[in-house]
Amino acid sequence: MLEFLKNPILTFQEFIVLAGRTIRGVFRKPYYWDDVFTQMDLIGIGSLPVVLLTGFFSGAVMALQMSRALQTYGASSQVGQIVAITLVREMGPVLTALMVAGRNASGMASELGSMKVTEQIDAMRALGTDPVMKLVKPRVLATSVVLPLLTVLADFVGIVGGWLVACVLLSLTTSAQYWSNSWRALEYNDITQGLLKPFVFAIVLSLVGCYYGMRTTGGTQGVGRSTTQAVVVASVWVVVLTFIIGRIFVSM
């Protein structure tokens, strides 16, 4: 039993150490702003098409599936409220984070893993450069800035998708009523929750991608293994954290 728990505990311990070094490094120089902006472009602009597509069809599917139930209870006018609250609180942050995890956490793991197996990270240490400051911190900073912005765009596009289905295709309600209910349904608690989640997700999924990349061993097979582990672990953390954060806000 103890042997079974040894590896997970050691992995979690190493991850916490990396996270602590990265967070402490955020408040220390150097910052490598060129690397930060490069990562923001790769993560933000690169993920924009898939995030917008996912957000749009999430809102559209939500309105489509809710239409029958709302018509049964004579509450078709509330479709905008349901779409807005569900997207901003839960679906927008979670789906955006999962898309970014699949696209960028894997990319970080494969990129850093390739550097690890080719001994570029060891050479960096030999030259006096801290790999955490040079490689991990820019990716964490860039993801923390970009993911909340991507989530806002996904939420808006999702609400537009819900409007297209509810008002144009199914004529459940008028456009004015849809947008009015969507706007009035959102409270400061919903917006805070919808922005805090992607910020926390960004830190975790970028750290997970970098962690598995930095501990890669075994050549090209090891890179593939690290990439798969990064995507799986980051996705699981997103689901777990959305429950934890949601539970905290429900208790407030």
Second form
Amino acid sequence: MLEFLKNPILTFQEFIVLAGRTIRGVFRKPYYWDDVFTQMDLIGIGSLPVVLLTGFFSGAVMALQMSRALQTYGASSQVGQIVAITLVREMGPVLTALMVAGRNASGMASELGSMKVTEQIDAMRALGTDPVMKLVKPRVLATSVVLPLLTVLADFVGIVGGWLVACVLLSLTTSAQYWSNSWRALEYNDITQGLLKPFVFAIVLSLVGCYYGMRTTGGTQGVGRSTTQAVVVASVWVVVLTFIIGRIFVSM
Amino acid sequence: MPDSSSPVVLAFDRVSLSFGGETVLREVSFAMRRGESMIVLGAAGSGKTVLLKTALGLLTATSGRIELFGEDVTGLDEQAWYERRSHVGVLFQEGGLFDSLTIEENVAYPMLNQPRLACPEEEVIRRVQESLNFVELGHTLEKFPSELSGGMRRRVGIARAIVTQPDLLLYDSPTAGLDPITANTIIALIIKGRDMRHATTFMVTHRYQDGQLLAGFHHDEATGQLLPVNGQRETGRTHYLVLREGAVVFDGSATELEASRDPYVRRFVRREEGA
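May I ask for the structure of the form predicted in complex with its partner chain now, the form predicted alone having been displayed?
Expanding to the full complex; the earlier chain stays at the top.
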């Protein structure tokens, strides 16, 4: 009766085993720093344009949409506060993570998947390296450093986008008021939440990308399947986790 | 010449392996002694590659016992396997070369990543160059695998397998997908490697011809040519294993193989002879 649950549970179990091995590996030698820096460049610098664009326009669109509602209540001076809180707490981390999931979790799955089907992962094991240490750990380390940094940049650029719309385009409020409102609205709780989320997302989405890559079977078709699965699963995890973390912080 | 007193290098004792309810190896048993060559024949999907990967600990047997260099390695954990694998050279079916590394880095990989083989950089460079010269690809150091032809990639794979001077060499379908001339070059290199280093050789193939060459020829160091073994087949040194649906249906010498009355083995040998 519960046969249909068997596969998802087995998959989750395998994922947890990989996660456990990777996290244990973080505290153990060997460290392949060259690979870590290469991945940081690939994920960080590589995703910068798309993350900045997304951040900028989400801030801008939020100011735009809020303008009418705020004007109704005569609270248009509060636009900075709304943009800052929404971006730092929620939109910045989630949108950045979704972009990185689409760009890099898929990249990891297809790269590792191709290595798997061409026996490069087997070769690696046969020639004395643990693929978890050599392939998974550097990707997880690099993503967990880079994603919070990307999120901070996306948040900032988003607030700038909001300022452009609110102050330059619609003249809802003065620049001084926008910036001081944005600044004062943010509490330590928001900053913690805004940095903890991307860190957790980074670990999950890089692990998901690597996991689907490493379990690829069935040639090039299999690589395509793994890539799609990695993006879908990573994105779903991002939105589920943002709710869970948000829930914990709201109740605090 | 190995005899019954030579130490056993690799032995399987009733080894079975299943994936998700499907049995891919059924009670496989065999033993190979130092200096011997074993040729594993079988149709596609008969479990040849699985057998090779199980011997290297890349797949874990469901039941049975595996002995490598006289030591029981059944159920060894991954970390313990790394040291054992440093004594074994392997050529994967697709070559298994790392796309992102140059040919030089590919061949140097086992030397740089296996703690047991740690040596000064100059020594690594010398060994890599020597290995690539052996497969006549000494000029390709800076190239990437994608820039080489299929046969050349296979030769780089051989260079990477022998660079550590292993005691046991495993070849997974070294001639698959190659034209007959390139295939014969690859087998000639395998024979050369076997005879110059006296390594124990385990070769999985679908070409009966590969086995015939391996059994019937030896490398003459003086002339650098392949010569027939004293005009007759050296049956004691090479033996055959034939797999069918994961089970061993034949284990014996070339003469015994040709004399076999088993319809599957007969069909296999006849078809290959005719090919």
